[in-house]
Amino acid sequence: MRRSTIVFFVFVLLIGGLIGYNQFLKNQPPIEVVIAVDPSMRDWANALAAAFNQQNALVGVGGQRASVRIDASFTDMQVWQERTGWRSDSAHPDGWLPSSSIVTVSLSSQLPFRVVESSLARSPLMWGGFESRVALMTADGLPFDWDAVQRAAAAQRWQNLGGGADWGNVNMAINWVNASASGVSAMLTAAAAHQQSVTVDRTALLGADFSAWFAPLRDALLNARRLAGSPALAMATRGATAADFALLPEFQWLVDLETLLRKERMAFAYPAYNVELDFPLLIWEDVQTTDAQRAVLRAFADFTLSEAGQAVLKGFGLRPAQGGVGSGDALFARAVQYGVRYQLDGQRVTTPDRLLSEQLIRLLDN
């Protein structure tokens, strides 16, 4: 047999072997990683994971299928406060996708998370309220923001502001501080607005001036402790008996807007001193972490940041990690007439350290 013929057959065998090996890998069970998310993120995180899994992404040298499963068993604050039981020598997720980098600051050494991607999406805090209530708060030209809200809270009852006798007390909602990073963020915007600074001074929060200003707000907020799940959904189903207005992540308002409008026309606005949820992705990094797990989480991050992944998130009212939204994004376009903006202005408040976050929680949860 001629030498060239032998070389050809060897080449064919090698190619066949590689194809067979790759086919073997593709037929193996996928490499699955579990990513923990806050329960408020369950719907869109599951949709994102399903879209990623449908791509049949291949990772590793040989190319094995990657898969992501979402676990929404614990809130961001339960992780931050070490109330999950996660340890390297016991059950824990492979990754964590919290709503905000606020809860990634000063994590315990028992939680060896490392950042894979600093932001997969964005959602600023946004005021939302039933238009009749917002009209009273802003009747003299004050914007729908903390000063108008504080003055309404100090009035205690809507009747004292010119509202109906049956409107009851002035009730505001946030996602509760001890269970939600967005609740801590809401308190951060209040402190920043009072201090008129993007960097909040912890000492000033202990002063008599802030205490007097915040006292009526605290009274107006206490009803929010009893609201289960999303306050926006509670307002959509129960109307003003749940809350008259709230400061929540923009995406929560957008997904429930249609139901909210069945109760009453809505009014939205953004705090002058705002906090943006940034949804970082982290990996549990210890001696047991494998290259395959790292590869799957990297692939998931890359997919999420792709046009296809960001389209999934926009469908749930989230803004892309980079770039903006426009009239082609249905949830945003529908809400523009009520005050949602495609482009945001205002000032971004500096991420607090752990001591400041704990102090903000104590403003309400004590």
Second form
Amino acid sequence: MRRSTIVFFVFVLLIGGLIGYNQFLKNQPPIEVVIAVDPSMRDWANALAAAFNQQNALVGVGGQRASVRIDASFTDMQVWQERTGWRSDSAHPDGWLPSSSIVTVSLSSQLPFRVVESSLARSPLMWGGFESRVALMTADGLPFDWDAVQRAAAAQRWQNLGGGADWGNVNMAINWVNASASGVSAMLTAAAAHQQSVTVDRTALLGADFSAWFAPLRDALLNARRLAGSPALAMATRGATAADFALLPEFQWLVDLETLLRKERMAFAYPAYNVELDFPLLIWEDVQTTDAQRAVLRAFADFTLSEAGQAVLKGFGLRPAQGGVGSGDALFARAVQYGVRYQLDGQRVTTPDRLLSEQLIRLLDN
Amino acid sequence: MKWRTLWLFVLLAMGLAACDGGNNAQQAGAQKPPTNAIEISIIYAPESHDYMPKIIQEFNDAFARGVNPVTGQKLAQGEQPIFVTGRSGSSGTVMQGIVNAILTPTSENVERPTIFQPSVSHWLVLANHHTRRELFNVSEALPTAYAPVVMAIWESRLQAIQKTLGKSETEIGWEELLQVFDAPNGWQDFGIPNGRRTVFYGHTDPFVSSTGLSSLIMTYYAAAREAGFTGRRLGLDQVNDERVRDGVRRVESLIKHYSTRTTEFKNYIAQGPSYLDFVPLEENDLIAINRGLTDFQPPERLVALYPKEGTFWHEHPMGIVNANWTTPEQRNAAKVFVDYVRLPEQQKYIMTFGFRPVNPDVELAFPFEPQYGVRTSGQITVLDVPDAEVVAAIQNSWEFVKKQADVMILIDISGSMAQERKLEQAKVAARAFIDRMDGNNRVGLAVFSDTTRVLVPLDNLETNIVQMRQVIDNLQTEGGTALYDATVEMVQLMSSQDDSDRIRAVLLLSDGEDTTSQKHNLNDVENVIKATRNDLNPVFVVPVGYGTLNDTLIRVLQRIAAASNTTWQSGDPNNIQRVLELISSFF
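Previous: the form predicted alone; requested now: the form predicted in complex with its partner chain:
Now the full complex is given, and it begins with the chain already shown.
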């Protein structure tokens, strides 16, 4: 047998072996990890997981397929308030992707989560409102931010601000504090705006000055506790009878922008003292955690941070963990004319400790 | 018949049987959960019964075919099918059943669904309040069908108010409606020729019905504003304020009669302005009346008035029960079903029954058309929903602000009532009726044969209930049937009661056959009832017919009922529970 023939046969065997091995791996059950997310993140988390699973990423020494399943059973605040029943010796997810590190930095030690990646995406809080309402609030030049909002809330009815008699009460929405980290973040920006400081002083929240300032805001906000799901979606469906304006994560506005615009032109603005949701990824790390699980979560984080993963997220109005957005990003580009900005300025408020977060929740939910 | 023809028939019959069997098999298959299915249950609001069975069926069918109905994809490996069973139940009753399952599980009314879909989230908040736990995560209870509560008013009445007060439709609310009430000559002062002096209003039971609860909260808001309340949200201070309660009593005094549920109430309303002038309804019920989908064809258009002071949206939220009878798998499966109901295709279907879609991708279309009396664009002012303890206090206050009733039970004890055990059935009904009535109502008992006798005078039921029971037990048949004389006499007796702030009614239990009336005929009965129509509290007669009734006897009972815009009821023993629920819900 000629040498070239032998080389050819070896080559064929090698290729065949590789294909066979690959096929063998594909037929093996994947290593599936379950990642818990807040229900408000379910759509994009599922899309991200589907894109990741399609990659058929291999992990570990043996090269097993990695797979991720999303579980949106509990809100971030249910986890933070330990209302999930998760324990090492009973059912719990393998990973957790909350919306904000606000809930991870002050997490109970009973939940053995460890950070895999500090941020997979970003979304700042953004004011949004029906333009007719925003125009009245900002008529004298105040920016669309807490002071203008507070003054409108103190007026109680739009009619008192020059609006129509049938516009009713001034109603504001946030994702409800007891269910959402973005709701707590919204309260944090209120406190920071009132104190004109990026570091919120807990004791000042107990003072008469803040109480008097916040009282009308509380009245304007309380109807939002009945707006289940995204307040932006409720406004897109019911118009101003759901809420006149809201302070929500930017991505929630962007995904419902087209339907909101069918109701009325929108106006957006960013709070001067702002919070950015940062979507950290954590792993449930206890004696039963396997290297394979660690590897799958690492691979998932790497995929999310890759160009392909970040493209999926931009399609849901999220900003990449690193880098910015621009005119090539359709959702953002469409919203620029209403006040969305590619580059953000303003000041970032310091992440609160657990006591401050609890106090912020009690401002609305006591 | 030739053999060939016979064979053809046999084959045809076999074919038909096969078709039928096929259908049955399909239904049975669809009704049976697939192997390893996650089974969940839903109890939904009565108005959702229009659309929910079909949606559940299609959801189950998809899983039975191995398809996820939300994604439209084949079930993935390891993905479990979901099987939903559902039924309707009044929101307040179901909420109490769920609360009982937590607090008093041995109660008669206990419910343990996976999903509770009331008409409005008030009930989820109340359930959490009563159980002192987060039985429902209200901020996650997604809406499935929107329906604002509107004040349904006959177009002629609304136009009269607009013309007299010089206001547009959007400027009208409780304030203007009460002006009609205060007008010395009622509707006549508003240009309605031969209009009634009194205004008739009605609403459903706030412990059972969402519309009843929302309308009572709205009444409290209106009364609190009148008493000088300028804040945004009602609190306990307002609810416990006697001036506010007097204001609510004033509105309640317009009540012609109550009703437990909207299901029945919308049929009464459809009779036209002679029956009720305005009434709170969910927008979808108003559309149903205008589309002629109720028992009566409305004589004119009913218009949805969105009160200028504000109203509430009923959002038909899907409350997933967080209790020990639901597992995490079931709760996740429930979310899949909720997602399915919110998809555009389902929302378009739900909209055909008069509900506004919750999915913004579905544009408002039929039957949201002006001809059905609804507003399709523009602002709807909303009221602030009070805190749970305030809503509970408003509910509990109803006992003290509701309009009380005077009811005379008039039992036929003539000889004909001895046949078919008719008197015995009437006695059972009378006893059950007094057992259901609130003790604050005044109830009396009269009987008739050749003559009429009041055996128990009208008095607070708390006072005379023992005597009533004894007298009912001892009733015996005798003599002939002076039905017309007795009815006229009782209507006149009730009409002469001096307390003007009470619902007045005669509950007539008879076999309908008049044999010995000396003074009056059927026309007199109709006339004496109709003569009270202009009173602040007209006397209405609810006839219940016993035994085998021929067409003539039915017509007699129908005419008596029609004179006071009620309907006659059959006293068939199988029907007694329903009839009693219906009648006692009037008061």
